[in-house]
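In the form predicted alone, a lone chain appears below as structure tokens.
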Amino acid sequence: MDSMTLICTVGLLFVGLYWFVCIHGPAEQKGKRAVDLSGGSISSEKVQDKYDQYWSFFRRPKEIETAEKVPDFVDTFYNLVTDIYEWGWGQSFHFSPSIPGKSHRDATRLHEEMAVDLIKVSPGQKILDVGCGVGGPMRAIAAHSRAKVTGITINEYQVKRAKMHNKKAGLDSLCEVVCGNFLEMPFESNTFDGAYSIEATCHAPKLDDVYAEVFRVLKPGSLYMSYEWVTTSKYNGDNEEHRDVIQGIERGDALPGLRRYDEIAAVAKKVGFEVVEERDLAAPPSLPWWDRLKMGRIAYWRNHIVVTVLAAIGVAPKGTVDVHDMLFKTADYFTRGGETGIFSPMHMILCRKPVDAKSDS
């Protein structure tokens, strides 16, 4: 190879790396660059240790059942993954059914708008986003409904990211973000005109606890809608492959344990809700929600190379490669769960707090 060819080759590699690292943004919206990947609120030098601690949690399964340990566990998880989610997936940390002729971004927005349409709120009313992440759904819902949305997330780094995005989108007058545990929400009883959660309550050790809190803060007569992660009627606990898929999803997404599809309504009724509607939005004739994961395999490998290079030169924290690898493997478990039909990330339940209900302050 002559010197000119070598220079051109190196130049092309440099340009390509520059594009992936400095220009290429998240799948749905620019806003997080590869060079900005961090461990959230975790200092760079401690990301690897926190990742190792995260995995050690699953080596002590009894602790997963200890409710007081789970919030810190979930907080650590979102410190580790938030930047990677934003960079590689977008600002809405959830799935949605594929829609013919629509982009993933549009399908996601329509899925979010349906959530607020179901709870039937009017412009100016106060609604609650239970587990808001960095606020992608919150902004879509506020723009669509013109309701005032308060989001709660346990992760302080996500609060900062959400507030920044809200201001950038010109929606900070409609969107408020609070750092807190949705099992003990810092809101007065009978405060909100409606509430929703999009693939968030799966992190609760007991669904009863978060549903009871939502019930408390809702005004009587108001509606609550949740998209729940569940095992479906096709799941067989005696099937080794089924167990492997579900455990892979749990380990890769900080879940104390997935719930069965037939447990959700019973929990809602137990805390006082009236169940208005319940259906699996992932079930046929809905198109596969996991197609986006399969089509994104090239992007995953490309991004993994970028993360590896950035970690090697000290731009990304040590441990980022392990976190990205974990998410890559988890994507395969999701795909297997979708293809076998044993897992659904969008089991929808719509509940109403009775008009004559009373909530303790």
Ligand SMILES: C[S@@+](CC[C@H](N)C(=O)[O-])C[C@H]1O[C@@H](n2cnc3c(N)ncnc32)[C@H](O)[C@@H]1O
Contents of the next structure:
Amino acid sequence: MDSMTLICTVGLLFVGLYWFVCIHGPAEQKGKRAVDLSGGSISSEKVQDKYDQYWSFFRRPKEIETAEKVPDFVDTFYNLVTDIYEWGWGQSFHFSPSIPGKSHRDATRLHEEMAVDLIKVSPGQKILDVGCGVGGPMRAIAAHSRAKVTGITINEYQVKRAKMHNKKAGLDSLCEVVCGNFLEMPFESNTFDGAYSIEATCHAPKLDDVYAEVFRVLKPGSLYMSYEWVTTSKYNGDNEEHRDVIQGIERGDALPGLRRYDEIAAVAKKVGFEVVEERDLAAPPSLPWWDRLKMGRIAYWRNHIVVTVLAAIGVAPKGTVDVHDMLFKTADYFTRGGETGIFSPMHMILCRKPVDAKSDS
Ligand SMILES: C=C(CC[C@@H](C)[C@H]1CC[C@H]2C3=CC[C@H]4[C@H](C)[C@@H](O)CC[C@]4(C)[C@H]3CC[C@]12C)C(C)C
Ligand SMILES: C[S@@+](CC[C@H](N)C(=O)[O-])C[C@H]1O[C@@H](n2cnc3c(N)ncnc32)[C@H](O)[C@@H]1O
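Now show me the form predicted in complex with the named molecule, since the one above was the form predicted alone.
What follows is the whole complex; the chain from before opens it.
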């Protein structure tokens, strides 16, 4: 190879890398780029320590970890993963069934719109997004329904990101974001005309606590819909492969313990809800929700190289490589959970607060 060819090849490689890292990077327009990856509200030099601390939660036996510690541990998790999620997935932190002929973006939006269609709200009514992330669903839902959406998340960094995205999308008059714990919400009783949660209540150590809070803040007669993460009827606790997959999902997603599909409605009824409908949206004829993850495998390898290089030259915090590696492995557990049918991230439950529910409950 003569020197001219060598210079051109190296030059092209640099231009290609620059284009990918600084321009192309984000899964969504105006989203995170690889060069912007941070540890959320955690300062760069503490990311590695916080990641190690995150893992220590799983190293100790479950009985030692008390439920009170869970919100803090979930907050740490979202400081570590929020930027990587936004960069590699987009602003909606959830799965949706694949739809033939539709892009992932459209399939995601339709799954979100279904949530608000189910709770039957009118323009101008006030609804609650329980565990709102950086607000991808909230914006789609506000734009679709013209309802006023208040989102709550435990993670301060997500509040900042969500508010910024709401403003950029011109939806800040319909979307409000609050930092708080959904196990003790900072809202008056009987405030909302509807509520939904998308793949968020799986973080609650006891589902009763979050459902009771949603029940309290809803006006009598209004509806609540949740997409729950569950093990399905195909899950067999005596099967080592099944246990390995579910444990992999719990560890890679800050879950205190996945619930069985048949526990959800019982909890809803226990806190006072009437169960209107319950359905696993992942079950056939729905197409695989895990296809998107499976198809992205090559991109994740490429992302891993990018993150490793950026951390080595000090652009990304050092612990980012471990966080990315954890997500990379988790992706595989999801695929196994989906293919075996033992796990569903979209077990839908629709509940109503009875019209005659006491006004202070
Ligand atoms: C509801 C929750 C999150 C669900 C999903 C949004 C995320 C679960 C696993 C995540 C990812 C796995 C692989 C990552 C990949 C290695 C990286 O290069 C780019 C980002 C990923 C695709 C990342 C994106 C988000 C997930 C799909 C939980 C936490 C309750
Ligand atoms: C996987 S994300 C889903 C976010 C959003 N629903 C979406 O689909 O994009 C889970 C969300 O639940 C929030 N969360 C978890 N535990 C919480 C708690 N105790 N109080 C408030 N929010 C919580 C997280 O901060 C995060 O925003």
